[in-house]
Structure formats: C-alpha cells, structure tokens
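This document starts with one chain, in the form predicted alone, laid out as structure tokens.
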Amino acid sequence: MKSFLLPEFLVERDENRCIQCKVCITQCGFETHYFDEELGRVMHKEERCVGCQRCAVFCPTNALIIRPHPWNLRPHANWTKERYYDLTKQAETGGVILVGSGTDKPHRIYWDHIVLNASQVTNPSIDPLREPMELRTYLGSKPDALEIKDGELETELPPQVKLETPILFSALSFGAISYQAQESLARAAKEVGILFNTGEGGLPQSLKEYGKYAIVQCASGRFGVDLDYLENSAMIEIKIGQGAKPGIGGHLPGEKVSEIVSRTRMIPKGTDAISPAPQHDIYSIEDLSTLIYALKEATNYKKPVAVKIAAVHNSAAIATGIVRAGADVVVLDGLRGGTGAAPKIIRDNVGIPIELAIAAVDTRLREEGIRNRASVIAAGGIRCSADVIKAIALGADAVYIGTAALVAMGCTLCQKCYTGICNWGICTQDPKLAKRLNPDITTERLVNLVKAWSNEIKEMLGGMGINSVESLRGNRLQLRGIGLADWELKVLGIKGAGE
C-alpha cells in the first residue's frame, strides 16, 4: 500500500564535498543510505531517515546536513500537522503509534518558572572553593529522635544509602540498553560515589562487581530477581509505575532478548519480556507492606526498600501508604520521564510534571509527621543542576537522572529506541551497533557530568549562603516562581517573585 506520509527528515548531500567513502553506510543502522552500483555513487532513502545524525557526525568531510522535512498541510489550528502524521500512520498500519525517550510536548516546565534566592549583606554568601560544603545526604528512613549515652550512639539507625551528591542514574534496563551502556553507568557511580538502577532488566553476572552501587529492581515481570540479586545491591526498589506510562506495563520485544539477556533475566532466548501492568500480589497498601517486608526479610533487613510510582494526581495520598507500609524510600516519576517505548498517547497525556507532585508530596508527608520516616527521589525530566537544587528546595532528598545521561552518553533523542536499532550504541542488543559504545569514553563523559553538575549546585549553594545540601531540602523560602498563576504557586508551596 502507498503510504500518503512524506518522510520525516531531509538527507541533503554535499556532492561537491562527499568523496564516496561510504561511512555514511557502515554507520546507519537503518539503512538510509547505499551505494548505487551503476550511478557508481552513494544514494540514500530519506524515509529511513530517523534523524539521529550519526551519519552526519562521523561523515569527514562534512558533506551531510539532516534536517527535519519543511512539508506542511494547509494551516489547521485543530488538525496539526502531528495530529495528520498519526492518524494516517495508524490508517496505514492499524497499531499502536510506539515512541521512545520522554515527551516533547510543550507542557510547562516549572524549574523555568522558578528563581533561586542569593545571599547579600545580612546572610552573606559562602565560597565553595575556599570553605567546606557538604553534598553528601544519606537515603533512608531516618528515627524520630537519635538517644546519645557517654558520647556513644545509643539509637538503632535504619539502613541507609550514602551518596556523596544528591544525584542517581535511573532505572535503564539491560536489555532497554546495551551492556556496555549499563557497564558505563555501573563504573560511573562507582567512581563519582552515587548509585545506578539496573531497572526491571537484572543485572548481569560479570557486572555483580558493582553490585555495591546498584539500585535494584523488583518490578511486575520479577525479571532476573533472586535472592543473589537482591542481596547483591545497595538498595532494592518496587517499581508500581514510570513516568512516561503511569498505569501500563512494559514490553522487550523478543529481537532485543539475546542470549546475555535471557540469562540475566531468566527467560528463553528470543522470547518477548512482558512486564503486566499491575504486580498481581498487589492490590492494596497492605499487599504492598506484605512485599516491603518480604524483601527485607530476605535481605536480613540490611538494605532500604524504596516504591517507585508515576507521578499522578493523588500522589500524595499513594505517597503516605507508601510509608506508613513500611518503605524507606518513595520515588516519584514525572511526565517527562523517558522511556525506552511507550504508546505515545499515554506519554504524552498521562501523569503530571514531577515538580507538582514532589511539593504535594513533601507537604503531606509533613503534615501528616512522617517525613524523615522515609526520602524521597524525584525524576522525570531532570536536565541540568539548576533542576537538581530546585528539586531539592521543593522537598525532594536526591534526583534520578536518565535522558540526561543517556545523552552524555552520545544519545541524540531520536526516539526510535523501541526498534532496537541505535546508531550510538546505547539503547541495542546488534552487537555491530552495541560495540560503537566505548565503556572508557563513556564512563568518563558520565563522570565528567555528575562532577560538573556537582561543583555548580556548590556554586548555588554558596550563593544561597548554604554549607550543606541537606539544609535546603524541603527550604521553599529559597525559591520564588515567576509567570505562575495562584493555584500553582499553591501547590509548589512558594511565594512569587517579589514577595
């Protein structure tokens, strides 16, 4: 059947600069471009094209130029041209429009409406490089009161997780990713001193090394979860939902369940991992603590259990279950969550954005006078330090980072990652394409940003007059919102700029 939908992208080819050395070709694993024998020439097939520009980085002569294809409809305030490309993709095909990363739709971004305070005269401001200032926070449920005896501790602390800056990478599954994208993450957050979750996925044998520094992930599928796994981690986290689908399941297509991936998530090679939308062992708060407390008994209550749901419009209300059912940690994931696939319609409409929903949920877990009995992680859309001090200002302990890292890995969010093709590396299991990751360049362009982002929020902290990032958490005096109507600087729990 002719498909009515032009391509989405133009390859425009310098024939002037192209010397014919075909890198173009080794270098796109969907085939957009070829050598036509009897032209004698390199050809490409623009509606291959995903745009990822691979082919036009690594082109050395500079002789490709990918842009978006300039093709419109009559102007259409209702029938945009996006809402015209899906309807007749779903005509064409009769499916499930797929999408990967998180969603590109133009929802307001609070952090961009959201100011810092700086200090002045009267509180004046601290130097970070000339005076001690403290990123290290600690994840956990935390006593009431500490009992101090002749000096010594007298308390029973809770277990806890040490993270010498208030950031993790989040959940990527090996599977999702690549094994060198994964290796990449784990030797990360081993040298920078964070934490990594190996998402719903396992965790592979020969990275058991790391295992110190895993999240790991108990999620509906229960897939690689044993008792080695579980007691091979720093902490152990439910997943109930992500962000870029609250209220659905996962699903790995079969092509991506190689023979690594069947080991570590324990199911026959080739076959699809179908993760259900609900854990069918929970149907209620008490179903939930039934988990909680099983997991820590089976880990001899030496590691923090955390609950991971999306970011919805009762948040707060699932938010305080969460803890009084036992977990240490609530995890919050926002609208803007990526994924490595998801139906776009549910990323794109489903949820609410994670500032919202971390200020909701800070304000009633002080309301109600369980807030240090358990931290609280916020995702979804963080993309810079600034959003990571803010987070922390509205309530949240520490930030899960996952598009941002994927990107300082080299991805150039052309949300086609559910096909298993990637032309970077990072979200495939095609050992040809996989092996373009290196785990060296990678795990120091992730170090390199969890230390540049580290020594910006000293800088914010210092402006503030802060000596430690635990002082600002839950400190909304230090933010002031700009261009939000009442109802938002309501539930944010701020003032507006000038007041």
Contents of the next structure:
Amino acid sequence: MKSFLLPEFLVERDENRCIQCKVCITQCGFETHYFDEELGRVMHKEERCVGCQRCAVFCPTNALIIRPHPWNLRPHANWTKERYYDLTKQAETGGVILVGSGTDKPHRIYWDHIVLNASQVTNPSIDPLREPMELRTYLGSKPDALEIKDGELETELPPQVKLETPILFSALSFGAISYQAQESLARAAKEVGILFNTGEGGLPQSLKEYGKYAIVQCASGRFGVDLDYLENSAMIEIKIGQGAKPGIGGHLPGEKVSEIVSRTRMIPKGTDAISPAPQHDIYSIEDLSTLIYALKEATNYKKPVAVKIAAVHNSAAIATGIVRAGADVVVLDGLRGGTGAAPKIIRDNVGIPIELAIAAVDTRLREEGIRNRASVIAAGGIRCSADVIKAIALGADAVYIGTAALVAMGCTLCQKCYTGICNWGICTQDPKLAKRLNPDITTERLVNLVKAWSNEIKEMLGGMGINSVESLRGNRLQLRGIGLADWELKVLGIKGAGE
Amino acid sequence: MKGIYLSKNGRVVVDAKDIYYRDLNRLLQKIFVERHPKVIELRNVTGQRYIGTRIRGEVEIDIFGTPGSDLGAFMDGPTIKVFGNAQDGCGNTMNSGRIIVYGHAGDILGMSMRGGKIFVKTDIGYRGAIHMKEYKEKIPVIVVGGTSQDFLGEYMAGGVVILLGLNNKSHRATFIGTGMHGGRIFIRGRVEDYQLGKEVGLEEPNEEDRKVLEENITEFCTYFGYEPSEILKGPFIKLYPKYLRPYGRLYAY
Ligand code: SF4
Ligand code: SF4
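One more: the block was the form predicted alone; return the form predicted in complex with the partner chain.
What follows is the whole complex; the chain from before opens it.
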C-alpha cells in the first residue's frame, strides 16, 4: 500500500560543509544515510529518520541539521498534524500505535505552577557552604512510637534503607535498556549512595556485586525472580502499575531477548517476554498482602517491600490499602512517567499528574494516622532539583528519576525505544549500538547529575531556613500556587501566592 | 522448643496447632539449619502460609492438615507432601523441589513456576500454571490427576502441564492456553475447540513428548498408587503455542 505519510523529519546536509567522511552512515542505526557510488557522495532517505540527532552531534563539520518536517497541511486546531499522522498510520497498518518515553502532550505541569518560599528577616536563611545540610533519607516503615529503656532502643525497627540524597534511579529493566546502561546506573548509585532499580528484567550475574544498591522488582512477568535475586538487594518492589501505561502489562519484543537477556530473565531466546496486565496472584488488597508477606518471608523480614502503582483517580484510597496490606514503601508513578514501550493512546490519556497524587496520598495517609507506616516515593515527570524539592514538600519521602537519568546518559527523547534501535546505545540490545555507551563516562554523567541536584536542593533548603530534608517533608506551607484554580489548590493542599 | 520431638531416622515432628505462621516458618528454618533432618513432619496445620518458602536445600516436609496460601512460594529445594488439600498460590514462583498434594489444590497453582515439580492427586482451581517458564534444561512440571478450572496455562512461557482426567473426569475448563507462547500442555481425554485459547495449536504427542509423559506419569503413580501403563494408554492430546510472539502483529511500529 502506498503510504500517504510524509517523513517526520527533514535531513538537511550542507554540501559546502560535508566532507564525505561517512560518520553519519555509521552513526545511524535506522540506515538513513548511505553512500551513493554513482554520485560519489553521501545521501539520505529521510523517511527513516526518527530525529534522534545522533548524526548531527557526531558530524565533524556540523553539516547536518535534522528538523521536523513542516508538513504544510492546512492548519486545523482539531485535526492536528499528530491526529492526522496517527490516524493515517493506523488506516495503513491496522495496528495499535506503539511509542517509547513519557507523554509529550501538554498536560498541566503543576511543578511550574508552584513556587517555593525563602526566609527573609524573621527567620535567617542558612548558607549550605558554611553549615551542614542533611539530605540523608531513610526509606521504610517507621514505628508508631519508640520505646527506650536505660538509654537503649527497645522497639524493633522495621528494615530501613539509607539514601544519601532523596533521589533514586527508577525501574529500567535490562532487556529494555542495554547492559552498559544498567551497569552505569548501578555504579552511579553505588558512588553517590543511592539505589537503582532492576525493573522487571532481573540482575545479570555479572552485576551481582551491585545488589546492595539494587531495588529488585517482582512484577507480573516474574522474570528472573528467585531467592538469590530477592536476597541480593536493598529493597524489593512489587510492580502493580506504571505511570506511562496504567492498567496494562508489557511485551518486551522477541528481538530484544538476546542470549544474556534470556539468561537473566530465564526465558528462551527470541520469545516475547510478556508481562501480563495484572499480577495473577493479586486480585485484591488481601492478595497483595499475601504477596508482600511471601516476599518478606522469603527474605526473613530483612528487606523493605515497596508497592508501585500508577497514579490514577483513586490513588489515595488504594495507597491506604497498600499500607494496610503491609507495604513499607508506596511508590506513585505519575501520568508523565516514561516507558520503553507503551501504546501511545494509553501513555497520553491514562492516569493523573504526579503532583496531585502525592498530595492526595499524603493527605489521606495522614488523616488515617498511618503516614509513618510507609515511605512514599514519587515518580513520573521529575525534571530538575526544584521538582524534587516540591515533591518532598508536597509529601514524598524521595523521588525516582527515570527519563532524567536517561537524558543524562545521552537520550534525546526520540521516543523510539520500542524499536530496539537506540542510536545512543541506551535502549538497545544490539551490541554495536550498546557499546557506544562507555560505562565509565556514563557513570560520571549520572553521578554529576545527582551531585548537582543535591547541591541545588541544599541551596533551596538553606534559603528556606531549613537544614534537613526531613523538616521539609509534607511541609506544604513552603509552597504557593500560581495560576491554579481553587480545586487544584485544595487537592495540592497549598495556598495561592500572596495568600 | 515446645511440641517438637525427635524420633528415629532423622524425622522431626512439630505440632503446628496454634502457632502463628511467622513463628512456624522461623521454627522450620531453625530445625532445618540446626538438626539437618531428613523429614520434618508438621501435624495439625491449620492455614499457616508460606510453608517451605525460606528453606533452601533438601528436606522432606510432610504436612498433615491444611496449609495456607503460597505453600512453597519461591521454594528452592525441599520436597513437600501435603496429606490434605492445598490452598491458593501453591508453588508460586517456585524454583526447585517437589510439592505432592494428596488431595486437591486451589487457584494459581504453580504461577510463574521456574523449576521443580508439582503433583496433585485430584483437581486444581483457576489459572493453574499461569505464566510458567523454562530456561534450557530447567523445565517445571505439573501433573494433575483430575482436571482444572478455566485459564489453565494462560500466558504460559515454558514448562510442562499434564492433566490426566482420571476416574473418567471430563475437562470443562475454557480459555486453556490463552496467550501461551512457550511450553506444552498434555491432556488425557477430550477438549473441544471452544475451550482453547486462540494462541494454541493442537496435535498428537510425538516421540519426545511420550518420554516426558512416561517419566512424569510414572512418578505421579509412585505417589498415588496408580498403574502407569493404564494411564499411559491415553488418549493424549498436546497443546502447543502457535507463535513465539503472540502479540507481535498487534502493533504499528
Ligand atoms: S535517526 Fe538519528 S542518526 Fe539517523 S538520521 Fe535521524 S537524527 Fe540522524
Ligand atoms: S532511550 Fe534511545 S530510543 Fe529511547 S528515546 Fe532515548 S534516545 Fe530515543
């Protein structure tokens, strides 16, 4: 069938600058560029380009400009280019449109409508360069009360994990991402004293030494889950849902199930790794509790067990159920969370923004007097240190960063992760592409990011006159809203600016 | 340790009456590590969960009464014999060892099982063997003497399920093998097309399959006292996944 679609991107080669070095040909895994023997010069097929900018960055003479195709259809507010494009693609293929990365739709970003406070006169601000600032965070259930006898703690504390800064790398599974990418996350987590998350892809044998810094996932596919995997971890996470695709499972396409992925997931090479939509042993809160305690039994009550859900309409009620079911940590993943592959229609339309979910859950857990029983991790749409600090002030204990970590590694948000061809070596199992990531350098990039954000968080905390992140948690008086409706301020539990 | 006594031949007996599941499992672990028994016998078991979960290594656990959910979840090594019925979640994500149930078992038997074998004398509930896996020579096996409820082998990615339909039991389950993309299900007796998931194919067991049937049915018979040659007469059908990638064609790339 002749496709009626124009290419999504234009490849513009400045012939005056191009020195025919062919770097672009080797850099593009989508085989956009080629050398035309007859013409004796590098040419391209732009319909193959996904706009990842790899070739442009690596072109030694800056001869390449990759930009969205103008597609000069008659402008239409209802039938936008995207609606037209997706519909036409479906008419031509009959398929569910797949996509990678977090949603690119202009859902309201509440972070950008919330401003922070600073101390002036009445309460001095603190200079983090001169005075100690505490970012250390402990995740886990906290007892209702502490009993102390003769100066000794009598209460048996539930297991806690220590973070040097309230940031964690969110679930990115080996299989979806390359070995080099997982190794970089693991090494960076170790270096800065935080945790990374194996996602549902297990932990390859050769990365076992990083188990102490790993949150290991037990998801609906149960890939790679055995006692060794559970024991060799800092924390266990039961994945119920993901912000980018609430309510649906995942299919790691067979092409990405290479030899080592198959060994780690314990499934035959080349088969789809299918994660069903629900976990089939969990159809209720009571069932969830059964699995939480099965995992605790399996690890002798030594690891905190987290439960991750997508932020949806009834998150607050679900979260109390999760806490009462015995979870030590509740993870909320918002509408703008990333993914390696999801149906586009779900990514762009299902779930609620993380800001509202954090506030709603924190409020509800407080009202029920059980906020201490579980830590709250917020995920999905954290882009900078200000987002982190606002999330904590709204009520989170820590945040997961996924897309931000990918971008630090080189991701340019081309959204083509599901193809298995990632020119930046991140979301691929193709050894040629994957080895573009040098774990030494990528680790450094990740470490730099976490350090930079931590320093910024200290600056902002100091400005508020607070010297410990503990004192900011759920401290919504430090926040004010701008341009928000009354109901939004109410859900967020904050006042408007100037109030 | 109250209620335990050592009798001859490395057998330790525990009266599980009124012991909270967490304490019972802790006790089991302690007995296993400290006394290296061949057999631990649990009497008066009334719904305690996760028995056998944390014990890694070879030991036989004989259970009299009714063990609770997730019996042998994540289990790695032991042989559990249940002289009674098993509840839901028996053998959940089990890694190795054996579970032998001298009665029936509840829902999600052997969910995501990765290795080891489960033998159930009579019937099993819904969603048995769901998302069972295999990797190279590590192939989990479930043999059921009677029949199963709906969704048997849903999303199955590997392993072997054998449904014997003994005592002329007919198979009524529907959605068998929905989403199946690995493994094999053998059924003794008849199933109609409408009972099968869209992703399964149906054929006669081949030479290789016959060997698998013989080996596992013989073991089944040693536990429950049937005659293997009688059962092996069949007739058997084999369900197999038609596609390694059942949903590959659903998407537009
Ligand atoms: S897909 Fe990336 S590397 Fe290939 S031509 Fe487009 S921008 Fe360049
Ligand atoms: S991880 Fe790779 S494929 Fe995915 S959006 Fe980023 S650059 Fe594109």
